[in-house]
Structures are given as C-alpha cells and as structure tokens.
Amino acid sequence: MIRIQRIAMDHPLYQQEVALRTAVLLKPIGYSIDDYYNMAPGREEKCEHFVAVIDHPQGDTVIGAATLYPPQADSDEAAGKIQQFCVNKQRQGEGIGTNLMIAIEVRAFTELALPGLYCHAQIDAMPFYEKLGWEAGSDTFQEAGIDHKRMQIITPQPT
C-alpha cells in the first residue's frame, strides 16, 4: 500500500526524500542536493515536502518526492510551485505521481486556499501534467540545460 504524507526536514524520511530527488532529478543533469540548495539559498526550508510511501520489510521506503513552494510575502506570485517532483524510475506509470500531484493540490486549493499551482515541467513529463488537467503557460525555455514549459493549474471554481 501507498501512503502519501507531508514530512518536515527532520523527519527520518526526508534523506531517502533528498536521495530519490538526487537520483531522478539531479544526478543525470550533473547536479548534486547541494547544487540545488546553493542555486536558491533557503528555499528548501521554507517548501512543503511530501513523499509517496511504501511498506518494506526493512522500514518505509520512499517512492515518490515532490515540494510545494508556497507564495512568498515578498514576491508578486500568488500561486504556489511545485519542484522536485519525482517518482523512482522503476515504479514510474503505477499512479504514484498522480495521488503524490492530488495531495499537493488537496493542500494547496483547501487547506492553503491558493488560487493556483505552476511547475516548470520538462517537455517529456507534460502530458503526465496534461492529463491531471493542467495547461502549459509559456512558450518553451531552458532551465539547467534542459528545456521546459510552465504548467499550470487554476483552483477550481464552484459552480
């Protein structure tokens, strides 16, 4: 069974969070965690982490990361980012990332009653945004080498 829990940067977790990050994400753009926390100093303290979950028989694995970086009071931006956003390359197609992506919204659109969601998605990873409902929202840029589109989200209106 899959749990998806939101973790603080003490909990036991969160290493096996940095390492998942690392080795999806950063590794294979020549990027270490400590590159990424030197390219936006104290970000990482401030973003909520949430980590997708598996029973092992050796203790909980983490199979899945992603952070939400929450508006800032000093920045025009009202809506919240995703970054890290991973899941382990062998459990990828599973459905992993998609309740990973509905717990974040679930945070952001109820709890933190943000009007928005945005990520900087990879080319090869927007149809996996396309069919949560997201929309691209920029023409096409290069960010550590590789190029992305913004994806967004909007809080869904009642009606």
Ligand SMILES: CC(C)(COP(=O)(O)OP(=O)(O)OC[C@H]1O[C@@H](n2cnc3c(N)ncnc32)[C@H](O)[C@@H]1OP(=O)(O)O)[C@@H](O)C(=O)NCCC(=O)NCCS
Second form
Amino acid sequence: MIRIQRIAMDHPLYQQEVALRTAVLLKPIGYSIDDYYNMAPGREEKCEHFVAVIDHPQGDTVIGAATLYPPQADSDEAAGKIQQFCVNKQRQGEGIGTNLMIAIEVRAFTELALPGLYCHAQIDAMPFYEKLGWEAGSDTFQEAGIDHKRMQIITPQPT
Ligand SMILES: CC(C)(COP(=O)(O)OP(=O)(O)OC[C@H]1O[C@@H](n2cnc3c(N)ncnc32)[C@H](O)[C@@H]1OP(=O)(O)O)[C@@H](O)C(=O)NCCC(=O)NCCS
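Return one more block: the form predicted in complex with the ligand, after the form predicted alone shown previously.
To see the whole picture, the full complex is given below, headed by that same chain.
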C-alpha cells in the first residue's frame, strides 16, 4: 500500500525525505542537502513537504518526495512552485510520481486555492509533466548545469 502524506520538518519521515532527495536529485549533481539549504536560506521551512510512503516490515519507508513553495507576499509570482520532485530509482515508472502530483494539485487548487503551479523541470523529465497536462512556460535555461524549462499548470479562472 502506498500513501501520500504531508509532513512537517519535525516529522520522523522528514530525514527519509531528505535522504531520498539527496540520492535521486542532489548527489548526482554534486550537492549536499546543506548546499541546497544554503542556496535559498529559509525556503525549506516555508515549503509544504509531501512524501509517498510504503508500509514496510521494518517501518514506513519514503519512496517519493516533493516540496511545494507557496506564493510569497513580497513576490509577483502568484503560482506555487513544485521543487525537489523525485521517486526512488527502483520504483520509477509505477505511477508513484503521478499520485504524488495529484495529491499536491488537490492541496494547491482546493485548500490553498492557488491560481497555478509551476516548476523548473529538467528537460529529460518534461514528458512526465506533459502527461499530467502541464505545459512549457519558458525557453530552455540552465540550472546547476542542466537544461530546464518552466513547466506550469494554470487553473481555469471563473469569468
Ligand atoms: C520524474 C519522476 C519524478 C516521475 O515519477 P514516476 O513515479 O517515475 O512517474 P510515473 O510512473 O507516475 O510516470 C507517469 C508517466 O510519465 C512518464 N515519465 C515519468 N518519468 C519520465 C521521464 N523522466 N522521462 C519520460 N517520461 C517519463 C512515465 O513513462 C509515465 O508514462 P505512461 O503513463 O505513458 O506510462 C521520476 O521518474 C524521478 O524521480 N526521476 C528522477 C528525478 C527527476 O527527474 N525529477 C524531476 C526533476 S524536474
């Protein structure tokens, strides 16, 4: 059984979230979690944290993770930003990322009533977002030496 859970940073599963993000996203580009924290001090605390969790004989195990950075009062950006989206390498392609994104979209578009979501997607991962109905919102740019595009999904506004 896989469940999607929203956790705070003092939740026991947060350290597993960090370990997964480190293994799948940060280590391959030579970053540690402290390097990530230092790129935008205070941002991690402002994010909502989502994890995909499986029951395991040795305890709950995080196999997917993502963060949602809500729009900030001092910014022109009205959409929420999805960051650090990843699934355990052995479990990719099973629909876990899709379920994680659906849970985040439900949270963003119902309880938080956000007008949209966006992310800086690695070019290789763009088909994942496109299959979820997201669209490209920028030309290609580089982040951490990797080609990215802004991908976004906008909620229809009442007329
Ligand atoms: C991208 C990622 C989060 C997707 O999670 P996932 O659980 O593997 O995705 P799903 O199984 O829900 O896939 C949904 C669909 O997207 C496709 N897809 C997923 N990742 C893809 C990728 N990197 N490239 C092309 N297609 C991809 C799947 O094939 C699937 O298509 P289908 O419905 O036709 O079968 C995961 O593969 C991952 O962690 N990749 C490495 C880290 C990464 O690239 N993160 C995103 C940074 S922007």
